[in-house]
Each structure stands twice: as structure tokens, then as C-alpha cells.
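Read the single chain below, which is given as C-alpha cells and is the form predicted alone.
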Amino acid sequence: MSSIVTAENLKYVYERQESPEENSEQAEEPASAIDGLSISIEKGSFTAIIGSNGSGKSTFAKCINALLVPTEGRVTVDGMDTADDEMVWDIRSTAGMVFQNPDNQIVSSIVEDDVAFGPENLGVPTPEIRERIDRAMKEVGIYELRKRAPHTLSGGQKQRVAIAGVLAMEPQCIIFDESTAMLDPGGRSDVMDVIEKLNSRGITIILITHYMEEAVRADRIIIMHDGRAVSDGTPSEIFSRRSIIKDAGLELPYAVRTADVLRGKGVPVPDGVITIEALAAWLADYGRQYDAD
């Protein structure tokens, strides 16, 4: 399977902004926020990218859509350099992203009418326009709420408008910037559902999250420490190295944690239980073994 992201050897330095009242002198040095990231995602995977504040993994998701150019080395998406800017436009269009605020990226009065805004400065036919809005909208369960105003919806409901206005530009890849984290749990759970079905059908997921429950639900998960990826694997690879996850600031999620209390006192979790599913099934089947011992 060939890539869609590739980053070599990719660094990014914030220069910090000196203010008037401060010299040279005391200025502080520039924050590097990537340092020296090498790696590849492939087409049509789901991949979560977790770390702590800081961590740079924002930033790197800056990087892929070309909000932001590499201080050095290089980011390609579908083999175009995010650093030429004539290529900027063709890169947004087969990386499309959405944020953490949908507001930030709300345009319109009428729901159906900000979904149509990516397809309409894409030059798209009107006639195709229509079919791709009513496509996106009844994909992210949405359609029924396409002649109201998107201040009148819910959180939840705003992320999905978002959604659906990148889905209409038809990308390849969509990357998910902290897209849960203004959100109510039900909130999150509907977006995380919206991201899995995207997934089923072809479309690459980079997914960058602080929530351990979302990132046990993709394929790969990739752990930024200090501008680096420290360590890449299954979710369940990545949940059983625990002096990295300690080490990176993060927790377990609380399936895992809640296997490894019940494992210090005595019951024999198996290793790989990762989800709440997994382990109420788990139990619910040593339960009935042990009724029936």
C-alpha cells in the first residue's frame, strides 16, 4: 500500500514574536515544536496521533495541510511538497482538515450552504455541487438539519456540519485536529462514529487526540514527545509499553487501567483488552464460566 503523508526528516521552529519593551538580548530562544519527525501514513489507514500538550502534534498536522512550511526537511502529501505554493490549493483539497472549534470554520447562515462553500471554490459545476452537499450531509446524519442555522445546532451537530463541508471537496485524507475536544461525551462518540465510517470507505483518518478511548479505535497509533515520535504501533502495541506512555505524560485508557486492577486481584484479563467493550464481553463470558464451575 503506498503513502498519502510522508514527513523526512521534518523540524519546525515558532519564532518567538519580541516585543517592544524587550532587546535581543532578552529575548528567548525560538521554540522548536517538531525535531527531526520521519514518518509515513498510508493510504486508507486510521491512524491517532497522541501527546501531551506541547508535543508538537498539532503542529505536525499544521505541516500535512500546509498551514505551516517546514523550518526543514520536508512533508509530501500524495507526492506533492507542502513547502511549493503552487501546489497549496491541490494539497488542501486532497487533505482536507477539520479543527477543534467548528465555529472557526463555519461560513454560512444555512447549514447547506457553508457545506457547499469548499466544492464552489473548488470551481465544481452547480449541478455536482448539489449532489455532493446531499451526499456529505446524509453521510455525517446531518441532511435533515440542512436548511437551518448552524448557531441553532448543538456542538456535536456544528463538528458534523464541519465535517460534512470538508467531505464535500472529496479528499483523500482528512485530518482531525483535536476535532472532540469542545465536545460532550455523546458529542464525541457521534463524531467518533461519523470518523469510523469515513474510514470504512477508503478515506485515510489522521486522527490527533488527548482522549485514549478515541485513539484505541485506529489502526496505528503514533506518540509525539518533545517534537519526536517516540513510539508507533497497534493500540495494542502502544497501551502495553507503559513506561513510554508514563514518560510522555499520558494515561492509560480506562479499560486498560480497570484490566490491571482487576488482574492484581486475581482475574486473569487477558493481555490485548484495550476497549470497554472488549472487557465487559471479557467478563460477561468469565462470568458465566465461573457461574457454571
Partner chain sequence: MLRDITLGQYYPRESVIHRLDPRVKIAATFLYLIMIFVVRDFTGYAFVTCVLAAVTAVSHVPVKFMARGMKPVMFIIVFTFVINIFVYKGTVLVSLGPLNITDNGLRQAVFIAVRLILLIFGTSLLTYTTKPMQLTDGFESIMRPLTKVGLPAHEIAMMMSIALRFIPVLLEETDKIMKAQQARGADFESGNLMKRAKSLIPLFIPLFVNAFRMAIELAMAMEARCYHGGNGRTRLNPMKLQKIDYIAIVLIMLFAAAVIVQASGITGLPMLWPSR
Second form
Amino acid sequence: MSSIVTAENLKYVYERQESPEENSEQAEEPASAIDGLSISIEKGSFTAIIGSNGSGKSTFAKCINALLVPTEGRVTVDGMDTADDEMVWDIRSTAGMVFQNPDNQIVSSIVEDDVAFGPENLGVPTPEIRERIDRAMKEVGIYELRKRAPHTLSGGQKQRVAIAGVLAMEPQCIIFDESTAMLDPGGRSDVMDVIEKLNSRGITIILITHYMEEAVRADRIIIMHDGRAVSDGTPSEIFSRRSIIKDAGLELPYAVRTADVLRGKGVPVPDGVITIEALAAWLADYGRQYDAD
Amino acid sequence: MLRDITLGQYYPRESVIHRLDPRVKIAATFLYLIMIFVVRDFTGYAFVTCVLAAVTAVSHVPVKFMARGMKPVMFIIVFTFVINIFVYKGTVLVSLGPLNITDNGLRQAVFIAVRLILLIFGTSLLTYTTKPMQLTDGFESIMRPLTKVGLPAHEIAMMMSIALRFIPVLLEETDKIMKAQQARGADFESGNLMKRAKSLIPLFIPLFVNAFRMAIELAMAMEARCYHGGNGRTRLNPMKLQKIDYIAIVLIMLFAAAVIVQASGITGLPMLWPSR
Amino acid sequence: MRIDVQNLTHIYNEGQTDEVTALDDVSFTVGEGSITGIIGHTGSGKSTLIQHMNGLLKPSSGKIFADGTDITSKDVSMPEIRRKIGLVFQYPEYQLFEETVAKDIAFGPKNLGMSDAEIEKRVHTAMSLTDLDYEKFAVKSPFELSGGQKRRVAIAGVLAMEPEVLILDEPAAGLDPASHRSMMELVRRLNTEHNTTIVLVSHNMDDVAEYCTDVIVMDDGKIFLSGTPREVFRHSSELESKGLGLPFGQCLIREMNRQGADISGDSVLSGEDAAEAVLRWLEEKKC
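Please show me the structure of the same protein in the form predicted in complex with its partner chain, now that we have looked at it in the form predicted alone.
Now the complete complex, all chains and molecules, led by this one.
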């Protein structure tokens, strides 16, 4: 498989004056927010990036989207170098981005106008804009809300408006920069369902999150700490590396912690069981052996 | 309290007025504003009020809703009324110590108050019936000829639309910060003017800081969605004049003509309480 | 301090066409020394409720008593209530405004008219409670700090008023796992070591199950359920039908039953509880 996003020895250093106010996360980031990161993300994959505040994960997201240009090293999106000024609009329409705060990324006062903002900027012909936005709004389940004003929507609905806005640009890859952090559980699960749906139809997903329960739904997890990727693997590999998780200031998913408790009591839960569904299924199945007796 | 501010908001309805081309509505509003200043007597104002009432009725925007929007500007109207009532010389009607209310003063005060009310009602009808995005598109389109002399028409229009989009967000933010500071014992309501002004610092500083943060985040989100100014932009709803727009243009011309004719006095009809 | 809420009703825009009943005849008690969790989906009236408990909103009808004093009465002294009942809103870091951290924390005590020496002392105490090193942070601008640090400054600003009841709206929202954990531990420490009664609004059912002594479930402006976490989360189907989540342990048991396991575990909350229930279930099967 070919890769859609690559970072080669990426370094990013914030200049003093631009760092603190930019957003709450960045103030914590040390002078060098990313310090030698080399990653390649496969087309069509679902990758979660986890790490504590100030680990550089948000900065990395902005480097992919060419909102930030590497201080050193190289980032490419579908073969295009993010440092190349000519390519910047192609890069942004190839790798779209959904941010954390639902309020601060909606431009227009009407939902459908906002969804159309991206295609309008790209110069898409009018009849096609209509097709694209209708399709995007239906896909994320906000078509019924298309005439509403954004400030009357819930957080989860606003975030889905933002996703539709990115989808209407027909990207190959979408980066979610802590897009679920400010949502309530209902909103969060709606957004996660949309993310999985998009991935299943081939859109590459890069999900930056604090929630381990969301990260386990990815097919690859990268742990960032102090501007570096300290661990990289499938969710079951990652969550068996207990000390790395702890050192990176993260926590194990509840299912893994519970499986640990059970193992301690002699129930042989296999290592790869990291989701609640898998744990429940394994336990139900394990119990059945006694039914047979 | 802050939620009461409805001025400048869009009120979604399916009406003829809502469907009109924004350029027509902007031009009509502009002409209407001029006409308010052309009017010289209260017959004229009665006519303008009737027309405004008719348009409002057609627009399906509830008068109650519009009246609520007037609340925050009521102070200005009362203020100008009070100022005007005392400054004009003429036949003294009531004497309050050194201040005199004259017939001219009373007339002028009522006249200006009516003018202000008509002005605000009329312009707010424009924002109630026109989506902010259309409004700014309309402005942009009207101002486009001026780009040749260096006017950044698109940028101005975009700034206006974002300002409108963020009014409710900032109001909510203000409400939140106010309550948070009140919870820490802040008192916004009592004390003399100086003390009250000072008490607003804990409200305004966080509000500005947050507004800047919003602006930075929004700018980034816009860039991420390939915003690069007005060049090469297409539109979801491009503007095209329809039959109804042409009818509206004719009607507004007739309205203007009627006001001018009446104000010029050539009809020979008596003027109701005109200024001298 | 104990808070009694009696028949509290709040109607926004009363008498107008768009009137909304945000609270509808709500009665409950926050016990002295408890950590009372308030849960409910967005728009269920939680936020309106806590604003009444601090006197920021006046009820349409009903009363609230703090240790027997009616705080909804006109004669009550607001500063006195604000001093006794502290309220920390969601994302409180966005209300910081002073030049330095110490000055910002001093804002509350100053408004209450305390002496400089007393204020100084309280700033010190509040900062040490929230793990903010005085030497390092006192003279810094709050705007230079990280998100997590700013939040602790904001909470210290309320703690400096030394409230007997502390109401917190989603204090851990948006924090990374480590900061989340330390925020919740701070809440527990305030309760156990400083005897502060806590009212905690949260969407995180695992936090509620782990830290709260009592839970109130709000739905559509009414109290839907109340009791200890075990009593409340026993009603798992009703909670799910209201679009609310469940603590992990309860989810696991439900999921196992969906997979045909037939395991009983009504009072299960945490993962540890669930593990115990699983072990019991296996034991029974072995016999």
C-alpha cells in the first residue's frame, strides 16, 4: 500500500512570540514542539495519535495541513511537499482538518452555507457545490439541520457540520485534532461513528485524542511524547506496552485494566483483548466451557 | 438579558421579502433611509410607517420580535428625545426651572424620535430577512466597482459576515464570564460611575482575550478550508435577479417618488405639523 | 454545609412566546460533607440548577436553604452566599484577567472585603491546594500558562474564598488523562481533608461512580433518579433510554449479557467490581 502522509525527520520550533497565546495546548509545548519525527501513514488507514498535552501531536496535525511549515525535515501529503507554496491548496483539499472547538471553525451563520465554504474557495462550479454539500450533509447526518443557525446546534452537531464542510472538499484524508474533546458522551459517540463510517469507505483518518476508548477503535496507534513518536503499533501491541503508556502520561483503556485484574485472579484473558466488546465476548465464551460440563 | 439582543440577527421564514435578491434589498433599504430624511411632516411619516408595516407583514417577522430588538437602542432614542426637547427656542409650553419645553422643541424631539425608530426598524428588517452570507455577498457585489479604486470589497464583506456569525457566540461568552466573575463576588451593578466602569475590567479583559483566541482559531480553520480571498471563489447561491426582484424595484421607486412629491408640497395637501 | 433545594422551578422568558421551563419542581438535598454528582444530558437543566445554588439565578418559584438560611430570599446577603458556596464554571480558565496569578486568585477574597494579610494568606493556601508552586507562579501572567495550569489558577481563585460548598461544572473537561486524574484527586482531597461539600456536574460516568457519594440524574428539568451511585446505576436501561452513559463495569456486564452470558451484576460500577462479578459468576458455573 502507498502512503498518503509522510514525515521525515520533522522538527518544528515555535518562535517565542507566536507560541503562548495561540491556543491553550501550545503554551505547554517546549521550545521545540516536534523533535525528529518520522512517520508514514498508509492510504485508507485509521491511525490514532495519543499523548499528553504538549507532546506535539497538535503541532504535527498542523504541519500535515501546511498550516505550519517544518523548521527542519519534510512533510508530504500524497507526494506533495508542504513547504511548497504552490501546492498548499491541493494539500489542504487532500488532507482536511477538523479542529477542537466546534464554535471557532464554523464561518457562516447557516449550516449549508458553511458546508459550502470549502468548495466555494476551491472554485467548484455552482451545481456541483450543491451536489457535494447535500451528499456530505447526508453522510454525517445533518441534512435535516441544513437551514439552522450554528449557535442553535449541540456540540456534536456542530462538529458534524465541520466534518461535512471538510468532506465537501472531497479529501482523501481527514485529520481530527482533538475534535471530540469538548463534546458530551452522546456527541462524542456520534462523531466517532461518522469517523468509522468515513474510514470504511476509504478515507484515511488521523485521529488525535485523549480518550483511550476512542484510540482502540483505530487500526494503528502512535504515542507521542516530548515531540517524538515513542511507540507505534496496533492497539493491542500498544496497550501491552504498559511502561511506555505510563511514562507518556496516558492511561490504559478500562477493558485492559479489567482484563489485568482478571488475569491476576487466574482468568486467562488473552493479550489482544482491549475493547469492551472483545472482553465481553471472550468472557461470555469462556464461561460457556462450564455449561458444557 | 443579553439574549434579548435580536438586532442584526437573521429571522428565518419563507416569505417574498426573504426571497428577494439581497442587492435589491440593500438598495431599497438605502433609498428608504434617504426618504426618511426627505420627509418633512407627520403625514409623510404616517405614509412611510404604513409602507414599512405592510412590508413587515409580508415578511412574516413578528412585530413582537422586532420590538424586542429595539430594547437596547431605546436608551439612545430616549436620550436624543430629552436633549431635543430642551434645546429649541419657541413658544414656551412648560417651564422647568432654567429649562424650557417649547412647541418647537417638542415637535423636533418627537420628529427625531420617530425618525430614529423608523430608521432602526427599517434597517433591522433588512438583517431579519436576509441571511448574513447573502447580505455580505450583496454588499460585495454592489461595492465591486469600487475595487478598482482600491476598496477591498470582498474582505470587508467577509469581515461583516463573520462579525454577524459571532455576535451570538460573543454574547453567550459575555454572559458566561459575567456570571463567573459574579460567582467570585464581582459586582457589576452598584457603585458610582467610576466604580462601575472599573468593575467591567474583569469582564472585558477575558472577553477580549477570548475574542482574539477565537479569531486566531477561526483564521486557521478558514485557511485549512482553502480560503484565500475572493479570487476564484464560486458561490453556492449565485445572485440572479428574478421577476419578483424587478417588481420590487418598481415598487420601491414608486414609494420614493411618492415621498418626494408629498414632501415638496406641490400636491397642495396640508402638511401635518411641519418644521418651519 | 447542607443545601436543601425545595420545589425549585425556573422558567426562562416567562410569559413570552418562547418561554422554556428549565427546572420543574425540583427538590433534593446535598448532604453535609457529601460529593453529590449531578448528571443529565446537555439541556436537562443542570447548568440552570447550579446557578441557582450560588444565587446567580433567581427561581420562578421554590426555595433553596443553605444550612437553614433561605438564599433565594431578597434580604439575604449575596457576598455572604458567594463566600460560602463557591461555583466553578466549565472551562474556568477563560475568565482569568489579572496581570499575575496571585492577583487573579486574590480577586474573590478582595471582593469580599478581606484584609491584605488575610488575602495573602488565602492566596498561598489556595495555590498549595491546587499544586501551584507560589515561588514559581505567583508573579507570572496567567496568560502565559498552559491550559491545565490556567484551570488550576481559576479553581484556586474560587478556593481562596474558602467556600463550605464547592460546585464544579465538568472540572476535568478537555484535560489529558494525567491532568484529568489529578483534577479528580484534587476534588476528593478538598472533600476529605478540608471537609468541603462538593457538587460535581459531570458527563463522565466513571468519575461519578468513582468519586461521588450521591448522584442526582436530571432529565427535562426534573429529577429522574437519585441515590447512591450503586442505587442509581442499577437502573441501567432507564439511564440508557435517556441517552446517558454507564460506568465501565456496568457496560461490561450488560455487554456480556447481550452476548448470552447471563451474569448478574446490578450493583457493579468499576472495572474491579465487574471483575469480581465475573469471578463469582465463574465460581457458580463451576459448581
